[in-house]
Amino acid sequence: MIVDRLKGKTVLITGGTSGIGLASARLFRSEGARLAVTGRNPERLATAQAELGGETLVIPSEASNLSEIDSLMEQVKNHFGQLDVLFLNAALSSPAPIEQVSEAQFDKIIGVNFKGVFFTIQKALPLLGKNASIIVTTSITNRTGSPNFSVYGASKAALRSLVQSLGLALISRGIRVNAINPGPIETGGFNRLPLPRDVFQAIKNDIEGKSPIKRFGTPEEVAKVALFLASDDSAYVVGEEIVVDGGISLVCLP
């Protein structure tokens, strides 16, 4: 069994507190690496801090908010000085209607998914040095039709466009950017999506049904996927987005 995959290697993961993030975080300092993770909601950003120890820096971060983010890398170049893998993880979901979308709301989602995530990548580029990765998180979404999601399937189709933008431009200074894309996971974030309880339970029996698989995936799933692409193992992957997800958008796909 390969172990310390990542040792020696200082990693970040935002939205870094629960599901795949937190899965994540938890894998990764198994295999060695030196760790910072950020998250919004207070209790979990302790319950994080409690469980991945005290050499793992926790930091309160808004994903969307500019200064926020210099003042995370600030603190990241401070406490460990560079940066060798940086996972975009954090991201936000509101289902509606596109009748019921307000500007807020579009606003919101794209400045988390979208903005947060390039601005991120772009304060983070002098923490980073040669043979870094950068994993960005998108969704199924990005390539399929989902009626209520259409604001944050595209804010997912625009990071595919990203990373494999990005993918390009820096490959030169040997940064790696690739992206990897979820299907159904059993998350917190899933679970807290605002929906009565029948029709929550409703719509995941249909997932269930129309995967070949006829189940969830699990944040350590995918987590295992992000080792990948955060260790050298995917030392010639540039560019790309590696789908998780049980064969879910075989079917799916229009």
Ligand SMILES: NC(=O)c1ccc[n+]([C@@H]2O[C@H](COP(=O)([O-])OP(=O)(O)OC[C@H]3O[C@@H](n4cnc5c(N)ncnc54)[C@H](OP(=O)(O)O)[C@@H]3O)[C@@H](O)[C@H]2O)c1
The other form holds:
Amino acid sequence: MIVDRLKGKTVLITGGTSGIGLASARLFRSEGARLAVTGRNPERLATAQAELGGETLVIPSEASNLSEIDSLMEQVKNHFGQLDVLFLNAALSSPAPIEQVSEAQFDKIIGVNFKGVFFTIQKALPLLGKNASIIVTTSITNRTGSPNFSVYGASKAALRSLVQSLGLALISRGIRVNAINPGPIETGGFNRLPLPRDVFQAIKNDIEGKSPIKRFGTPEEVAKVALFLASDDSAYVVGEEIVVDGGISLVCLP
Ligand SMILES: NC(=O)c1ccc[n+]([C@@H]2O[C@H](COP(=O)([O-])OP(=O)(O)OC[C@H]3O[C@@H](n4cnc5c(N)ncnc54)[C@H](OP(=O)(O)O)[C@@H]3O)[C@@H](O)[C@H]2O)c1
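What I would like now is the form predicted in complex with this ligand, since the data block earlier showed the form predicted alone; can you produce it?
Expanding to the full complex; the earlier chain stays at the top.
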């Protein structure tokens, strides 16, 4: 087994207290990274701190708030001095048909999932050196169309575009920008979707039935792809979006 692929590297994972972010934090730590992770929910922050250990910075930080992003970068700078890997994974999804989407919900989803990602990258730039890797978590909803997740899917489509533009803009500084595009992954966030349990189960059964692989993915399966993009193994990969979905977008794309 290969170990220490992130030895000596400093990593910031937004949304690192649950699901894909937490699984990545565990894996990155086992590969030698020094870590900072963010989240909001106090219980999940405390559980992540207990699991990842005292040498990991676990920082409460709202992903859409620019002054909290400034403070986050200040803490990362004071602790690590610089950053090798920035993994932008925090996001919000709130299923609703178009008639029921309020302006506040729209602004919140776009604020966390798109604006927050853009400004976190902007504010992290002074800390990112040569050979740095930026990873953005998108979603197969940015291509497949998902009627009850229209704002969420659009926010992730904006990220797909951003990864291409910033991939080009930043490569001359030695910074690679890429995306991971997960399909259905069984995470805490997925299981906490605010839906009646029978509706939730029906959606889950439907997805598993359509999936070529006939199951949800695990956060650990996505974390392994994140590790590839974080490490020097992906040194020649720029502006790419890697789909990790058990093949479901092959059958769901129009
Ligand atoms: N699970 C899937 O099926 C799936 C599919 C496609 C794409 N994705 C994407 O994968 C990423 C991770 O999703 P997940 O399923 O692992 O979700 P999760 O288990 O809910 O974890 C989300 C993480 O993001 C943090 N977060 C959410 N809103 C935040 C905010 N406003 N400010 C700061 N932190 C915030 C959460 O912290 P708190 O819990 O403290 O809020 C948590 O640490 C997301 O970008 C999601 O869109 C997931």
